[in-house]
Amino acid sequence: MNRYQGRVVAITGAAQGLGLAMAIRFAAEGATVALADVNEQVLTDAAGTVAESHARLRTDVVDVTDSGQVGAWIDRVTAELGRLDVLVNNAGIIRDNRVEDITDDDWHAVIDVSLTGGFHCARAAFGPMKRQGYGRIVSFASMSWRGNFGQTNYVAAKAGIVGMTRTLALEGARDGITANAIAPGLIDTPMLASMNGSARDKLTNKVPMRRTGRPEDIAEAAAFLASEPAGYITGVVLDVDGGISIGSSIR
């Protein structure tokens, strides 16, 4: 499919897990990418992956925690690439801890990325989604979002992304934005397999479908919801967690 022939799609925390696949996938139906990242070895190794598809893109060290760096991170897009079609605010990190032990540098550090820093992205993108009338935010919750044990700080933000992107739906729904929450389960990624291994393993066997998802499991989710036909979709969080979301079973 080339669903996205023409498109440009702006992408944080590319440079490893989701945001790789998704790159990847963004690219392998036609979008010109732009890869945002705060690690810039990373991001140069991302990028030479995903120019493997013959794919159009752009790299860029950014750091989404200041506003400054993410508006003049939007602007060289848009002024370079001549528009930005589709936003995915996917930067995030853990700081896990029982809330007592929850230190104000390991709360502000997760709320600062993963919540402000898509609030960053988010209010820079609105002004050129709504110049060309046309715009896909996707951001990143996560199935900690309704709550979850020892992450004070991480379901903070991630419900709070929640918010944001209902919110956003309504703001950017007459201008053509629409604003949608993956809330992934287990993935395959760094951020699960620096987990302890038995802790890992107690969490996938909650799993309904016995195993954890793949990075390509939600690159597929952003590449619907960011979609042209996905257009009458917006303020919803899409589970991508192989059921456990639904919750526990007696059987």
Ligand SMILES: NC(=O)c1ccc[n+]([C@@H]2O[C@H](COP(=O)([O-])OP(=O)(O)OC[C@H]3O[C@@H](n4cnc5c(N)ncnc54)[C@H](O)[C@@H]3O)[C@@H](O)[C@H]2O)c1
Contents of the next structure:
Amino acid sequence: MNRYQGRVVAITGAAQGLGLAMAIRFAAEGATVALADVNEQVLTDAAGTVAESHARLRTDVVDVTDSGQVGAWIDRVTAELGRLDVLVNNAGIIRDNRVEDITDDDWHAVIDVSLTGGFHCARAAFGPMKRQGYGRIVSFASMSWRGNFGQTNYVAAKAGIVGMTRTLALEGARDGITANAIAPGLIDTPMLASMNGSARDKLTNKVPMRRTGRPEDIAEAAAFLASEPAGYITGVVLDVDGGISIGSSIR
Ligand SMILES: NC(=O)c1ccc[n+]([C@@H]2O[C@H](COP(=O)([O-])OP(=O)(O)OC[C@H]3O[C@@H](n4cnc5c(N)ncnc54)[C@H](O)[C@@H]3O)[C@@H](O)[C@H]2O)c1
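Condition change, the form predicted alone to the form predicted together with the ligand:
Okay, now the whole complex, with that chain kicking things off.
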């Protein structure tokens, strides 16, 4: 498929995990991809992987918590690649703990990357998307957005992403801009690998499909939501989680 021929897709947190899988997928479908990440070394390696498909790509070291860096990045992408069709707000971190043990730093770090970072990028992207009369914003929530033990900071950030997405959908609706969120379950990435092993096994056993997801499962959802034909879908949260968010799975 060449659904993304002529389209420019900007992805944050693109150096590994879901961001990298999406970069590979969008590039495979013809997109020019703009990859941003705070980790320069891993981003360079990722660019090498994406370049193997002969994709047009650029990389920028960007910390999404810094609105100045984000604004300059979006300006460079639109100036040098000519347009900005898709923004994928993917960068996120976890600093899990019970509420009484979450430090100020753990709180702010998670909110700053996952929520404020997404806001910085959406705000910067809105201008060029409005001028084009076309845009797709896909932001990353999590199955945790409904509440999850030991993740007050992360849940607050991800629930914030849902609220932000629904509001962006309203504000973009008359300008051809859609905004949707993906709520992944347990997906095999370095983030999941960083979780405590026994907690991860317990959670995996709660997945009705009894397995974790692949980054490609998420890339599939993103490539659909960000596509031109999906233009009447806006403000939704798409669960991609093997059924875990359905609830009780006794078997
Ligand atoms: N993997 C899962 O099971 C899972 C489940 C639910 C939601 N998510 C969400 O999906 C998104 C991607 O997760 P992942 O598993 O690929 O994570 P990951 O940790 O493997 O990758 C995240 C990337 O974001 C980058 N990043 C971190 N801080 C940044 C910053 N300030 N500016 C720019 N880039 C930054 C990291 O360098 C890294 O490359 C996150 O928003 C995460 O919360 C993941």
